[in-house]
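Only one chain is included here, represented as structure tokens and corresponding to the form predicted alone.
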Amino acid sequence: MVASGVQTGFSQENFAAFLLERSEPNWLTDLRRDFWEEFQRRSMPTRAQEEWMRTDIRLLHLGQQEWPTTSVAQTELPSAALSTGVELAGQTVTLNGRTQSHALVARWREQGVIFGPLESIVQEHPELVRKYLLNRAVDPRYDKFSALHAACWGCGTILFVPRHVCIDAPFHTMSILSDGGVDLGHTLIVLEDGAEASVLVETASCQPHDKGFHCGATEIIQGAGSRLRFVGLQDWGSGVWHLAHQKAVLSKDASLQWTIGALGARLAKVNQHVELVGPGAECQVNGVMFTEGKQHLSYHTLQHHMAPSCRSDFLYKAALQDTSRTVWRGMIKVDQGAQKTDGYQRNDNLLLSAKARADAIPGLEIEADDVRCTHGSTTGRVDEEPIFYACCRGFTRKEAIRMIVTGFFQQVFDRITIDSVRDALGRSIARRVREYE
């Protein structure tokens, strides 16, 4: 439950109270005011716009969302899925946009690593935050929701890894919503040249059917030769509106493995972009989506090759039950000077219901003439024949379907090098599988 004193709606009055509550550098307050004006100028997206024509948010009313301006009452928190049995380098936990706990192993602090709540680090290291926050990756003026987030983010996590520091244990962050809660959390990850790290980020609700609103952003900035494994598991309650902008910027010879698990939310609209700005940069993005009920998950991906000799590989797989729907819209963009580009994108969809729907829209925008860029998409239903043969060998129908779904996702699972992540995704999907219609 959210404590009393909660204001309702993203209004000018509540925004002013929000600013008074925070003790922040003047430059950040000025930025917030600027982005708030941008938010007010922008209208809500409509289905007349190409990006939103397959995603209907008419039932989302920002004026009805609760905006906590006081502390949040404690409640029983869900357990983490990704960090179970894992030795961590650091961890942060938030509830309804408020930091509940944070920790950083002393060994890494002594090597200059900065990790913790963004709202605290901006006080301790204001110039570091100012250098990177919302000016190198995510565009606060992209749309109404990016402007809202930029103006009103209240909590978040920052990870800064100095040059050539290699961290051998993952960092973990967990964002939690109680019923009716709001989260505008921000994740900022900066790896300097030659640094290495792994980050596990997950979201969850206190109860499976809780409502809520999340409008977040993730910024990843990698220096030359840096290495990052980043995992995001979205498992909000079935009543949560999930809106997010996520962007990574990779310098020369930087490497990123980015794994996405999208399982929860009533409606999700996520923009996931990777910019390869230095020669030799490479990224691998793995996406797993599993939907049920009336869920609607929409992921728009962009592989933007801005420098020569870069490689990008995007693979998204979705399995859909009931009347749920997924939208994947991918684009490989190659600038004129980005010769020797190697870009690949693929989206496969498995329909577990005759009423489910998967939209796949791959695209290419190529201005260079010495590239290799390919894309593909498949959509189909489960064949009854393998279900029949599995049942003949003693499996129940549900067990047979579960095996088929697991096999469908295996190509993505094989890419995941972190055992806890692979196991957590497999378990989360398996327990959602129902009998095929």
Given for the second form:
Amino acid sequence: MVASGVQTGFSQENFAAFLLERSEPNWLTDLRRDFWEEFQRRSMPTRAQEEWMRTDIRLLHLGQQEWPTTSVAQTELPSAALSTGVELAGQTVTLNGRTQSHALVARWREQGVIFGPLESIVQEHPELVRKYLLNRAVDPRYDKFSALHAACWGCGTILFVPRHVCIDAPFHTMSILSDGGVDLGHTLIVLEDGAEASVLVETASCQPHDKGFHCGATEIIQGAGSRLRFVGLQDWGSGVWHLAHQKAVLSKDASLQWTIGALGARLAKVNQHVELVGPGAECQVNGVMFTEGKQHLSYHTLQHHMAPSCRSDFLYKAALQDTSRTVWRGMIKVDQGAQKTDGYQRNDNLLLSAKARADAIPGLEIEADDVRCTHGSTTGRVDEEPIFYACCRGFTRKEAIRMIVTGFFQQVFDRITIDSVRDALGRSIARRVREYE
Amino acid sequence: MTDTLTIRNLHVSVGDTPILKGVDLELKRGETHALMGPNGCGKSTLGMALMGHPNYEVTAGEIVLNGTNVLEMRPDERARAGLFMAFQRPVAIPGVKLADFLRHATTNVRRPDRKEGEDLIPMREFRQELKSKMQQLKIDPEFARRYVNDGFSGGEMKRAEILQLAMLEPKFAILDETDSGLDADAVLLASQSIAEIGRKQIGLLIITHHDKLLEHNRPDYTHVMLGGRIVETGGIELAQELHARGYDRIRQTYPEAAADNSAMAKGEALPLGA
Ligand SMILES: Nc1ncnc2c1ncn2[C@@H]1O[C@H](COP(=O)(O)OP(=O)(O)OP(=O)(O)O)[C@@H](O)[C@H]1O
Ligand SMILES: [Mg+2]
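Can you swap the form predicted alone for the form predicted in complex with the partner chain?
What follows is the whole complex; the chain from before opens it.
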């Protein structure tokens, strides 16, 4: 498989070559070295660990992944799902961890907005990037994959919105993998006090069954009173390993609407963490998952209330087809001082085949005494009765099931305030639903 | 030629339990038939079998629509061929707006050859039609935005069934207790609405325990079902008699069917483990 003399994988030699080629500020190179050591030191997670108990990655061989800077042959790129017909404030596109194009509307640049490829902006605004990158939100030492990402991220997108700048048009970021490609992209979003923005991030493979490896991180840092709508649509090919750490830190009265669409990947292990550090902050999470074939998607959410009077409201809905499997592990953590916390988490699963399986593991860890925290989860199959009812009105069985599945997601669609996102998710799901016996 | 729906010697089982034991019925388009009988005699079962519910197995007999074997058709094909049933217990479809549901249903029924994914009736055209039908039936237009039967009151569900009947304009409609759960005003309104829709030449099979609906939709025939069989057929006077005096005479005249009926009601005929 491996041509003689050519090293693949995350080897020491490749890492050294990678550092040489990049000519980055010293502080960054030093950090990368530290994290590389951490990566080397940590062993692969095993099923003995709570987070990995239901998620088997024994077939993931890091040594066999291509190094992310390998160039790619010209391929036909998938079209964007979230940005069609939408006027954008800016856009970045990457292919196999390399930036292909980027743009920022002049009007926003003039107001001090910074948006573009992280790898070039770290050269232009090193102090700004240094202040936030892997420093405030995601913990690079969380596990082997966060360390790998921190050491080897190759490209990424940064959005920085200065105080009180409100951007009405969304930013769009698209990360593409070709078959066998590797992406270690980083997304860093910083909203200063009173700033407002919307960011649409999507990932896709060139072909539906492409293989690949993604080990990414998303960091969101929001100042007081800032407002962000963030959408992440994951639609990798069915052969892609998707490992991601995503974390938002919200200051006083900041608000975040975070929508997650999880459709693709062979195996996904995602940690989504929201830290409410300032009083009055609020976060709404809308998760939409649709799995098929042998997919395994594992989402671990943590809503951490560190300050009083914050709200968090997480709703994940999943529909599962074939022999696919989802794991959702949700935790609401309330610190001692976080009185008047209003925390909610819910996970509903709809099984579209007898062999699909959904595990829901909600959890509460509450140290304050004046709080309202509720959680719940349901898992069920599609009933025959509504199918028959719809068929009696002229729907084919397949149309009936598709409609029932769409209806199942409606509650979460209704919460999404960006039309193009709602439509794209609805269409993608309807397209995937097959006949159900 | 008048459209004709013929049911011959129909036997239907649920699980291993025989429910219908040889039903014969012929409906012509434009006729109104009343189907009466005590609780649990098999009226709804006949409707379910007509529409092709997978749990209601036809073990013998036939259902024929204009010479075509209905039993070989899937439920959606039956709907597209012009059969309709207003459910005794309509089913909720959470998250699906009644208007969207009906737009898709109406398109499929009006264009029986439509393939999955082909265009639906244009939104504006459909909305206009739906609005005017809702007006006629005195249904609040807001109703179309609610999810199908989800959290509807008993009366609202029945009115939504009538709205669907009005939109789909079938050749034959089974109305399974479409008047139950309605208050006095609503029964009157429903009865008038059905009569109005029925003028479009629908063959109606009305299952009811009350007389209001039949007052406005005078049956040409009344059938009495007992123990899974139609034991007597008459005109409107038979319906009137049953309303006035109940089923005692019927039970006495047909003791065998009456015994079957009470066995079914007690669940004795249910399969083991059900
Ligand atoms: N899906 C089913 N599962 C089990 N038993 C059933 C089912 N459907 C009907 N039955 C049984 O078949 C018999 C006839 O029921 P059916 O609903 O047809 O009666 P009905 O005449 O419509 O009664 P009602 O006037 O109370 O509506 C009853 O004993 C009922 O329990
Ligand atoms: Mg009944």
